[in-house]
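Here you get one chain, nothing else, as structure tokens; it is the form predicted alone.
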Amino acid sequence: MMKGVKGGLLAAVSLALAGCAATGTEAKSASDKPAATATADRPVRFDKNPYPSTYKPYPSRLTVVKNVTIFDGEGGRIDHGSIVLSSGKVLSLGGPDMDLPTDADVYDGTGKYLTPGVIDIHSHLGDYPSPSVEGLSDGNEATGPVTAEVWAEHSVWPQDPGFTRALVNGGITTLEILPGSANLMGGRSVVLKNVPARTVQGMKFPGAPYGLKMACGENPKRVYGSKGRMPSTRMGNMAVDRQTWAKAVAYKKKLDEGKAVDRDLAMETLAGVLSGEILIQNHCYRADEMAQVIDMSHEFGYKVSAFHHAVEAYKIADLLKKEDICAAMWADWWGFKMEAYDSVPENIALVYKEGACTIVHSDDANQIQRLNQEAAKALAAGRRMGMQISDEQAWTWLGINPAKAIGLADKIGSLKPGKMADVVLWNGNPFSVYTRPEKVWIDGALMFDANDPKRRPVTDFELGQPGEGDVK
């Protein structure tokens, strides 16, 4: 719950009850719907969104930040710039001669920087929350190599203190929560707004496409090989994947022909991928395996949205560009297992210079709090190699590119009129280790202010415990 948003969640409950009383109706539940029945000529069409978002933006105010250096998230930069936020959207931005409203909350950004909210497309917050104990470990359904039927959102604990730490330390406004990588097909991901809420649906990004988490390489074959079952090799990984996709193609064909089918939650997810409605987020390290996955996607008619981790992406950057596949990478994590051995510090910069979609991601509850610094390390490595990459170009790795990879580039990822006002004001250049977020807005609502103790978020779980609200 947010301190300073006084009784925000309790007030929401009261308003909801008051609304029912005013209309003389009672809140409906899923069980109030009549059960659908199939007939020979009218097969059941299953609800594709049975757990819809209930997210409502926190209250916003007309806001101006002026005299600030702006990275727009798409590679543009404005010096001595200004931005206007209105009704949860970016209303306008421009240079020092821009006309500004006189009735707004005005912040002087002299010496400071303004960026779109940071997007992390690979997080396990909520599914592997803090405290890290077995009772809260809900990110890997490691009971079979294909568990496309599970949904990460059904494990997300909204009270995870990691969400608030990511907001105040890292400027994270949007994050994709993925199942783990024990399985070839680990289940559906969910995209969240990084706001306090009682339920995961209250954080769920409205209209965001689902993702399907897939994994290559060592993790699936180790987990299931150790259990004496398939897959235990990389060829076994591919075989299980291919057989599953073949089954999914046949299932989708029946749906497309209007034939009645028994409901199969895993096949529904895979049919959604084949229809282009669900995006593939594929854990994969080695260049040769990424190339094989691309061949498999051609065989069965789906598209990979992003390869995650991708420590050898630099070897196939031209192929990633050709296929329009993003690479979500770490700056310098490597060598912790064999498939992560052949990385280089210039990986991210090399992929970017080839013209492929380049992303910096976390996969870690601590690293998510400093993705700006991870991007800075990758940028420095590229410059040492002689690449001319500007700060504002590098911010695309945290801005428009991750927005594209999760299917939300029309809503977030850059500061453009009409887009959601997810904005971070940094107290210095965000590529400096000394810089921290000073203010964070989500949909135009001021969710964090380093200068206002009432605007420092604390989850209900933390209240009264040592370290409550600690943002160090």
The other form holds:
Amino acid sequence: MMKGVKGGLLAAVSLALAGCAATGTEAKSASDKPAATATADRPVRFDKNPYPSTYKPYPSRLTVVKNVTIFDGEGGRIDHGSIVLSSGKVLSLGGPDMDLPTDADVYDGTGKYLTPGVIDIHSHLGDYPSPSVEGLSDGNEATGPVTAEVWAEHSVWPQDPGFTRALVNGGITTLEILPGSANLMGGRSVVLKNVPARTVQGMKFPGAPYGLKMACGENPKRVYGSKGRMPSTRMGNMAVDRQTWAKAVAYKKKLDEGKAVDRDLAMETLAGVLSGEILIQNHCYRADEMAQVIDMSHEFGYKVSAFHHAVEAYKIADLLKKEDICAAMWADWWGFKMEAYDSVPENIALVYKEGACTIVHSDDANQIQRLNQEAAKALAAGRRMGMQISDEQAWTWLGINPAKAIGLADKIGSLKPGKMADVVLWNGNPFSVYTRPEKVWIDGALMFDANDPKRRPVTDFELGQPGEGDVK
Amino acid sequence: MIRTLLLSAAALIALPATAQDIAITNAKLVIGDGSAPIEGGTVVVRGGKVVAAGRGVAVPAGIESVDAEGRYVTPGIVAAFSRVGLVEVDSVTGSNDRSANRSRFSAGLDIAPALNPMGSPVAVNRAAGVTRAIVAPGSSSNLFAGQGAVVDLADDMDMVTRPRALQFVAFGEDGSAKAGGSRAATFLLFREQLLAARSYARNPATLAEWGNDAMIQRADAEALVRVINGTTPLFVRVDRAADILNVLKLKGEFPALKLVLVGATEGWLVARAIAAAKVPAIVSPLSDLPDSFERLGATQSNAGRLEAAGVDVSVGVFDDDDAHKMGYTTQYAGNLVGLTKLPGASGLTWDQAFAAITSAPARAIGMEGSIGSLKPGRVGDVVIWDHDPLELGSRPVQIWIDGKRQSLTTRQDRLRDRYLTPEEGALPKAYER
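Having seen the form predicted alone, could you give me the form predicted in complex with its partner chain?
The complete assembly is shown below, putting the previous chain first.
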């Protein structure tokens, strides 16, 4: 895992003498300063975090919400509960008998619900922002099937109004921005705090691991097959993936042995996957293809963190459970392409029933505004077939499970003392269609209040336009 | 009187559907016209039509009676703007008849023969409570997309309720791209094609005289004549406030046009003008992103503000998956009810919201006398729901279309049942059915 201290992010990487002049500055010493030239006895280090987070939590106040129904995000529920937020963290939570500070901002939660901030593990906000115009379309580097070298954060437009809609309508506090699925290896993801900033660095989740977006199935073979190049088939998809992994394994071996290598941004990412620092987020629909990918991960020694879309996860839920791989799914998308034809509304519930890690995701600038409703539909489908799933259990699909799949289960995804105070107060049960967020805190700071127009963000793009500051 | 329990009745669904005379009693009865639900209501369907609905309605002797056990009983949902029946799998072009992109015809196209009542989207949407749909052809390479239909989603081969029920045209950015790259070209092309059709109507020989210079072909001209004289409603996709006003002005030159706005994303900015023109609007109500420069003013409060201004508003699902996910109609309507609790937002009451997905779309297409409510004389499209139909995950427990009890089983149900336990049993999954 990456650590928050910059010195700890520097890895020794040997670079070949050839070509090194173009890659960076001269190493002055064997200290931890980034450098790019090397000799066999003096390995070169590079900065693993050259675009560091500058996110700082906004000022927070000692805050209490009392007499509220709490879903804690790990399957727990407290009726008539209270929570204390202090210095940006969850300080404590408990039942009606809990001792509460007397000098706090106190909100009465009667008839309301409180949950951890919603996490969307699959978003393209900022990379495919609104307005959806060519000049802002930066989500797929569809010029080659393997672009592990690109980083989604270098495409994110922080002024995308979609971020603000996701906050105020969906209670989204953390989201993973992924490159698109045109490519087999689409590039690195970035995890963001949903707090508006001038720069993407200002939104980056401090200390979050990177992910690598991979894709199987129809998209890569269609995009490249139509260009008359490999891959044009599923076997082509696998062949290009395997050849790339084989190269990455050899690259990592050289790194591990301290041998000289050229800097190779794609290989650095793949080596990070092989060493477990970078998490695989794998777009994959069909059950049989997910099984192929699992074997490929064994062949080359990496782990898939989550299959995304996973429309046929219900057919191999036992395998996902055995391999400890999460499935991030829609409630009911289907029929838009062949690999989405066998979708069933019970997919999410069936994966949950098998005991596999279950996640509801959006992949969509509209549905990210109501992931709670998507989870509610999946929950209802499960109950219709006789499954006993409580509301608070279902909230794990939006809480601790996506947090785990992006490597942040120790910081977010549930309301536990010491965790970040990312919290949504809903004006009713969040599994009801009639419910909306009333307040959203991020790191304890009140970032949205439905009752206060001054706590409603307006992006640069919408300033001075029709409907500026509207409820939206 | 034959008493049938709700659950045992559900077991009969595999039988071939025939029109039944049926009374549904003990209902939380929703008429669909904007009135409040009636507790303890009864609806009686005979010969495929509603004959009575309300409190204190007597159950005629000798007809089957279903006890709704206090559940919601409503007219079937009317999908206000959809492509149900035109698409099986979007990316499989042979199964996708949404748009006739390479046709030499435009307004004359008629989607009726493209509809597939046996397609799985028909069954999936029906199982979500959608019994009728207004189906429009997708925008194609020509300005006019062609003629849509009103359909039913029954489990039979006769899908078309009213053929050539609408003509569809897109203005705004989409229309501009087709007409030559500017809204100026869209309005001119629209006008010239309508004028050519009018000339053709007065003297069909003119078309032959024009020869290769004709703006229009015979089939297209005939369809547009019906638009000009108001026989066929003209559904116009339009979003920018200024574009909406310009579309309303078309009635100045073509006064018989029966306009219906589709989209109307910035309609709230010109709501009074729309109301004054008495033009209904079908909105996709949760579209709240400025995803193009013609939708900068997008807000979920659009529907509520239009309704408050006196516009006849229908709720559709078309900036999403317009072929497969008509089940979102109730969810979208429910969200509008939720907005009424949100400070500063405008929404719809539950009664208004339910009317916006039943009687309002029926009225928009001029069929309020035959579909979209449980008033006497309307088709016997009746749904018994497991709970509040606008709430998430609520599902029909029984459906009748034209008085015929419908199957609620879908291909998705079969897949689910096969994989309730994912591991193979004594034989491969292929043997489990």
